[in-house]
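Below sits a lone chain in structure tokens, taken as the form predicted on its own.
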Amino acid sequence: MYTKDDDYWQKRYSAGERIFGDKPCALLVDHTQLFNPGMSALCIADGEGRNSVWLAKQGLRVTAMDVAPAALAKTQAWAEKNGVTVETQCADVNDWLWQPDAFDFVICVYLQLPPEYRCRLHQGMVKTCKAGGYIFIEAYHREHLKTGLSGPKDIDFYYHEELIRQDFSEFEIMLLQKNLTTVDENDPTQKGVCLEFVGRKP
């Protein structure tokens, strides 16, 4: 989730428990098979690592990005404690240095950002993704808005197929489907609603 309060995803992240679990999106756990030792991947907005130190026990060289010191000292202690290592990076998304042909996987979840903020993420995404690499991405979909579950209070912040159909033009689409997800700050029998994306660069 945006925020304008620097300071927020550090505070959030600085309390004891880990906030989102340790359990890796179920969006690349059911992809495991494209997951190969040896293959790069970066980490968007992060958090405390349960996706990246997943992908470091499938043998990738895997690169954590997030915003909040608090949350990569969590991401290295995860690594820690799986017995893998995670390459951290401290920095805002909006200010990330994109490098060209980098890595295998870009993958992001659940960073939902104003339009010319998300923009611009996307533009990084494909340059940074290497010919034959693949972009992960599960975000709220617009119908989330409805359910009333925690989230982003302006529309514009969240996703639908027809962006990502845009943005990500000249990828081929492995998958892109709406889908019910559980969202852990909430009751766990209430659900909502995610987008799902998957797509390979030519």
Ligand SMILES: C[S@@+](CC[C@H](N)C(=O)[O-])C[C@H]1O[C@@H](n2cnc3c(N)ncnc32)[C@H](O)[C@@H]1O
Contents of the next structure:
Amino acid sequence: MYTKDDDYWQKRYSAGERIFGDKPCALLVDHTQLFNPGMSALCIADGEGRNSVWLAKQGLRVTAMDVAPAALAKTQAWAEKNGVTVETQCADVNDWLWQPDAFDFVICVYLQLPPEYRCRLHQGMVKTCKAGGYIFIEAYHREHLKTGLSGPKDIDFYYHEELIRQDFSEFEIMLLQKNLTTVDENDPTQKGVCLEFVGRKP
Ligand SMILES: C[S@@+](CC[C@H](N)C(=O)[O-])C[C@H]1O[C@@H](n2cnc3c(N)ncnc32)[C@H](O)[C@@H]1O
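How about the form predicted together with this ligand, since we already have the form predicted on its own?
The next block holds the full complex; its first chain is the one shown before.
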């Protein structure tokens, strides 16, 4: 887990190129029909903005947050290049003030936290999602550990279906699946075992 006092991500993002590429997460693209102009989205731990900028291009009002200032500088540059606006906020998700019923979409892609922090993250996501709104999560499934590819070493950081059913019990499950997914959208050979969740708040 990384916090605002830890410069791991800041260093990674400061090293020039866009490390997670330009293409949005395929889970979002697969649900393009849900994203209508004027709707609002919060992108948690959004990195260099590949997802927030794509959502802004669909006409959404987007807030992107991340712990690394260098990531958000890249998001702003990417938004400018694409002719859209994204509000960026630098924060540790553990300190995030979750406004109730604030966003139509609450999106978290590849953030792996220890159980205690993940539980608080999920509670915050539930709180800040509007009634009728959607939560999107894409993260490494615990079966990813078997692949030997990069990812957290501790199995507790990984997702599984039961965890989602527990933490989002009040949500209508639109999609909950384990998927062998391209984890680097610029390099289709980079596959990971991911959990994909789309849930609708009643
Ligand atoms: C694997 S990257 C994924 C970035 C982005 N979601 C994407 O898919 O391109 C994980 C991201 O989580 C951010 N992050 C890690 N710990 C965080 C924390 N405690 N609060 C906010 N962001 C955090 C990192 O800075 C990094 O951008």
